[in-house]
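Here's a solo chain for you in structure tokens, the form predicted alone.
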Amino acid sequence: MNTMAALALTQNLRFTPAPPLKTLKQHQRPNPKTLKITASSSSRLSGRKLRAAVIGGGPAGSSAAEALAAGGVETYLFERSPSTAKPCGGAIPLCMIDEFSIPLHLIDRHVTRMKIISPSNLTVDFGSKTLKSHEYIPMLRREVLDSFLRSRAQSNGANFITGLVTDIEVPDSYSSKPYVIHHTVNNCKRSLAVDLIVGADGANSKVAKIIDAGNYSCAIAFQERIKLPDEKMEYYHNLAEMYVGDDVSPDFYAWVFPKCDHVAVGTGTVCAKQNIKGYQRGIRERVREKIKGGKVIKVEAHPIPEHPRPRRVRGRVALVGDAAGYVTKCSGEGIYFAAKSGKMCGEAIVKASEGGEKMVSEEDLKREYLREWDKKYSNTFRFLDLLQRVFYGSDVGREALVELCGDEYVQRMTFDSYLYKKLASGHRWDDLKMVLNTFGTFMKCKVVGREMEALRLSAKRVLF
């Protein structure tokens, strides 16, 4: 969360719901020799549409597929397990409800309280002064969100295959012979031969190792789904908290967020992956007389990217998503930058082949989708990224954190960044009065911190 500006939701927000997602027959999975490409790259292709292949249905590739699909390419997008989805916080930004149509009744809880909690207990209010009467940050489950995603992209034409990819031929440099998708489908052998390849198969994804896309940090996030007895299930209602302190991250924030009927407790690091169940109990420890009574009736664990991919486009496939390495430091945010990134990889393939009549270069996916992504979004990232690390390297940093959090301005800059999407400009006096304070919290949360540790070693002595 850190920059966010006035953007209203639409009132009268019309959606017909997609039909339920159908997995392609048999006489209607094409063979790979079906697909005859003589024309050269960037060239108009003769008696058929451009052929793509998304693989990964999370809100990355479907919003691939659906951009695609709806601009005239001939989509196949592939999910090996519809049923389930990424373990996620579940928060995206207000903007996303009306840039994506997402109908309201996905949308679990409405919350316009958070509270930040420091390692000393330090408790800051975030948002009830200064979220606006029709702002709130929307909680839903990625399950709801990925299948709902999935059947508007089969219902503007993608064709759905429900199946493993476990090999992809990869042609010769500069070739335009197609790219041959081997997957199976209930344990049958399958191919399909395609001109293009969207890589939306998350931060393991087996198509950039493929293509030899470059290695990138992953952290680890690690949740617990916890059924709250009704009156703690009330406490919240409209409420998400964060939690920072070395007890329950070395580098990143633990969390509670409310969901339709229970909360997400859960934690996430980069530097002590090993360590993630022992930071679960400190989240655990900080929440447990709010979470008192609970029944856990899920487990959760996934690898989260920490940084772009070396290479995100290589010949006639890109990446994106957390198979490009789009999440963002700091906030750990990546539902909205990967369907966002999916659809401007899917806009700018359309774009690039003249609505799927001309076949596509590497040169076309990245002046059309990676310059694009990169001038509208790089900033940001490293922004976040240096803000994590002046932060959550220690503790002295996530007290001067808290204490921040707690002045409006910088609640109003984050929410302005955060629901909207856009580094927020501020005034030039009262960011230089934040710039200041800034310092002047530091100098004091040093103080706090080295209280802290005295007061460990006090203990630790008194212990043993």
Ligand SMILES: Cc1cc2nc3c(=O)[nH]c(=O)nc-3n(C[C@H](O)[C@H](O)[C@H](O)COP(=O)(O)OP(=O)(O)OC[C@H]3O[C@@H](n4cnc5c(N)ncnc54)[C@H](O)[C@@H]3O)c2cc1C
Second form
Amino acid sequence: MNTMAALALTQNLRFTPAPPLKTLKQHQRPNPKTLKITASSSSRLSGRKLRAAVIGGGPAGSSAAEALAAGGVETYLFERSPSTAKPCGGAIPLCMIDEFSIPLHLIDRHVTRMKIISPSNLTVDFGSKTLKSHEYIPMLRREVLDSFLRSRAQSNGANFITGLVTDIEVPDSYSSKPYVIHHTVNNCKRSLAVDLIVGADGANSKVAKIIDAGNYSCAIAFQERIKLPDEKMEYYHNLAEMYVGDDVSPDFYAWVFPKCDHVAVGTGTVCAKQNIKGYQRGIRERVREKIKGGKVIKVEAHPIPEHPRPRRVRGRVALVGDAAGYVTKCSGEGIYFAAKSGKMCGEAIVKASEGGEKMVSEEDLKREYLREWDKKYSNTFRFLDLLQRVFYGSDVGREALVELCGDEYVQRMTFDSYLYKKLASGHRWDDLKMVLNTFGTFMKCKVVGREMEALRLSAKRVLF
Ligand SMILES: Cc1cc2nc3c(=O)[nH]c(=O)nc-3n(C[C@H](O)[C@H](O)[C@H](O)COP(=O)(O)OP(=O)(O)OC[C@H]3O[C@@H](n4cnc5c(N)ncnc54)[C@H](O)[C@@H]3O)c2cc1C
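Next block, the form predicted in complex with this ligand, ref. the form predicted alone:
Every chain and every other molecule in the complex is listed next, the one we just looked at coming first.
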């Protein structure tokens, strides 16, 4: 269905028509801060289905649109740029393949080995001994994954609109009037009235701004895609590398990830964004020999949210994926959480609206989506936040992290949590050993840290 038909349908359904775009002035807009929904908004819809707009066709938006359309809600999925690839490493957990029925032929590489490399170049092999024979980390191209998920949403009944959402009119408080989505399709201005909105428009979310969802701090991630000579690419065939140290990031890690026919070499930081190019030089220096002869084919940068937004539901608008702030600290992982939050939000709306037959309210969205999400994942997010603060903040912590990663039990627990998205339940005795090892490592690494500091100071003295 095209947008004009959708708009005509809107008016047939006796929604209040939106004023023409040029007459809309800022002071005439309802104040988003006063947005509230009355109990009457939970009433049964007569002669039509609930209508939802999903803004953003990444993993979060497509998964939300698929769940909504499959559940009987009239769904419109907006994506401004379907052919562009989101800057991303493209690593997903194994459980996502089954849970989201991702066809195996979409996977470019099966990563079965990881190396983590400390500031003093202590290298630990992660995975070669601990991964089971059927386990691996799937690596995909985002343009391939995103277009597959969007097509599936469409085949489940979602109407896809290639268009840029430019503004949203928010209805008066205490009203069940529609939201009006202003957008452009091929430079033509269009509008669509809907009952509710799922904001899946990524880290720079316009939807979040419009509903005054509050800010979050972001890391900046910078990445170069480098095409390597064949023999160098062979080294990264099934291997991903993570580097930690003040030279590559003051508070995150740097990486070399194998992609379909090249590697992505990048780094991220929250606290020193202005130095990101210096950190990128740092990681290039560390892997200099391994990428020698490589040709940079693309340079990209993008924000990564650091924590959930203060408000993720307001009125009949819910945020999902990066727009909501669902990226884990420590790993910077967001694809699975985007798809999962989109799916959970879509299913929650279907449930609350009884298959698109009833209007939903802010309370419905909070109860069926937010509460369930927080129950399932808030501990995971908090735990990884703590790990990042302990291990990424100084070279002492980073040395400790790498040393701990050498422990097979730690590796197994990490893979169980990452690959299957369950907080792993371990064995008491091994857990106790792990805690004691952690303390031991810290004490030892304090010495290593001091030694490194002394080394650095003496190097300075020699050089200057
Ligand atoms: C360099 C880098 C590497 C990463 N590597 C990994 C990794 O290996 N594994 C992992 O799990 N995570 C990784 N992440 C995080 C991951 O990319 C995100 O968490 C994930 O893309 C979030 O999905 P999303 O659907 O919420 O948002 P996005 O993927 O950002 O999708 C949002 C979509 O909304 C569209 N849009 C935005 N505004 C509008 C508008 N006004 N109108 C219409 N459409 C709009 C955009 O075009 C975009 O397609 C990485 C991030 C970065 C920056």
